[in-house]
Amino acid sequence: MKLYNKSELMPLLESFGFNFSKTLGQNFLIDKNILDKIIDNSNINKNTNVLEIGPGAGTLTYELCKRAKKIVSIEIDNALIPILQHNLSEFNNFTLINDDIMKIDLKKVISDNFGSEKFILAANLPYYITTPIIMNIFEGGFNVESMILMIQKEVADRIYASPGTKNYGALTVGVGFYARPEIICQAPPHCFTPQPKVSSVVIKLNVYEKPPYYVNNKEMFFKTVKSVFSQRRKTLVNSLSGSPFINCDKVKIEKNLKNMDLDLKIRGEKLSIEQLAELSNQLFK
């Protein structure tokens, strides 16, 4: 079955009376080259568990099922369930869950299907849930080995940004704290049906066994990060001292910036993850 072939995919979808949903951001991959790159870079084998979010018609799912130990796919669209069941009926290592990833008890799903074993996350994420999904997986304490994601180029640019650039922000720091991002390939609009208005990127997040940045209080570290980037046009001193998320006076902030040999007029977007961690550690001992 070649679900990446539009001439095969579209008649199949039509036979089930399926209509694409703009609300759900449905754009199905129809490019074998990109599909191959996703598979090749996922390092999936017969010992790998995979959690897939948004399988669509099952283009990637089909290839994953041929290689992995177990696949659990979560799909919100009721109309896709019979299509997925049809397309993946030959596999006994496939479990399909019809639910909303933003509402489902993910801990129970992972525990019930993978136990304490590691898993890889594979997902084609619509723009509006990309950040919450990524951060929920990181902060949920799940035994995730890596994430291979199809996301909008704009989000990928933010994840992969460097300090001091316009795209560098809370998402960059949040992802970079937990994982090493790696761009796999670009996916222009013509690689999908229907064609989206924006380009996409396949990105792999190689999750650290242990974050390389020491923080003595993770909650306060992320509140510091949130304070810095919610008022990024202000100096670091002003954004922190005026933050509704933390309670810290200017004198203490200025003292610690001097200890770190940083200009008192510096903006927070100039600080690396390591520097933000050091500052948070000093402010909230």
Ligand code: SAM
The other form holds:
Amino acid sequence: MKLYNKSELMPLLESFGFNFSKTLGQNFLIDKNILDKIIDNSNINKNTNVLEIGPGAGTLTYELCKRAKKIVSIEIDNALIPILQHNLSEFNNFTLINDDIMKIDLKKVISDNFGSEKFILAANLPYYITTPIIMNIFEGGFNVESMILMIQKEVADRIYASPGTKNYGALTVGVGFYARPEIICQAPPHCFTPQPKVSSVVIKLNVYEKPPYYVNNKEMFFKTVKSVFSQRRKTLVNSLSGSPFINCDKVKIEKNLKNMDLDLKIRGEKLSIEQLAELSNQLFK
Ligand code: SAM
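Having looked at the form predicted alone, could you now put up the form predicted in complex with this ligand?
So here's everything in the complex, that chain up top.
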């Protein structure tokens, strides 16, 4: 089945009376080259478990089912369920769940299907839920090995940013704390049907077994990060001392900046993940 082939996909969708939903971010992949890159870079083999979010018509799912051990796909749109059942009927390593990824009990889905085994996350994500999904999976403490994701270019730029640049922010630090991001390829609008207004990027997040940054209090680290980037025009001292998320006085912050050999007028956005971790460790012992 060549679902990446628009001339095969469209008549099939029509035969089921399917209409694309804009609100569900439905832009289906129709580019074989991009599909191959996703598969090649996901390092899937017969021992791999895959959790897929938003399978659509099953274009990526089909390729995953051919190669992986077990695939569990979660799709919100009822109208796609018979289409997916039809397109993936030849596989017995495929489980389809008709639910909303933002509401489903993901812990249960993962333990029911993968037990304590590792899995990878694969998704051509609806743009409106990209960031919460990525962060929920990280923060859920799941045994996820890597994530291979199609995301909006602008979000990829924020994930893959360097300190001091305009794209560097809470998302860069939040993702970078848990994983090493790797840009796989660009996917311009013509790689999808219907064409989205924005360009996309395939990104791989290689999840660290153990974050390389030591933090003694994860909650306070993330509150520090939130404080820094919600007031990013201010100096680090002012954004932290005036933050509603943490309680820290100026003198203490200045003392710790001096200990770290940092300028007292520095803005928080200049600090690397390692420096933010060190600062939060000093402030919240
Ligand atoms: N993976 C397919 C592909 O690459 O052709 C479809 C990708 S399309 C960008 C996003 C898919 O996510 C759609 O099938 C859409 O119905 C589904 N989706 C949107 N919101 C969802 C949610 N909250 N939970 C689960 N699936 C969702």
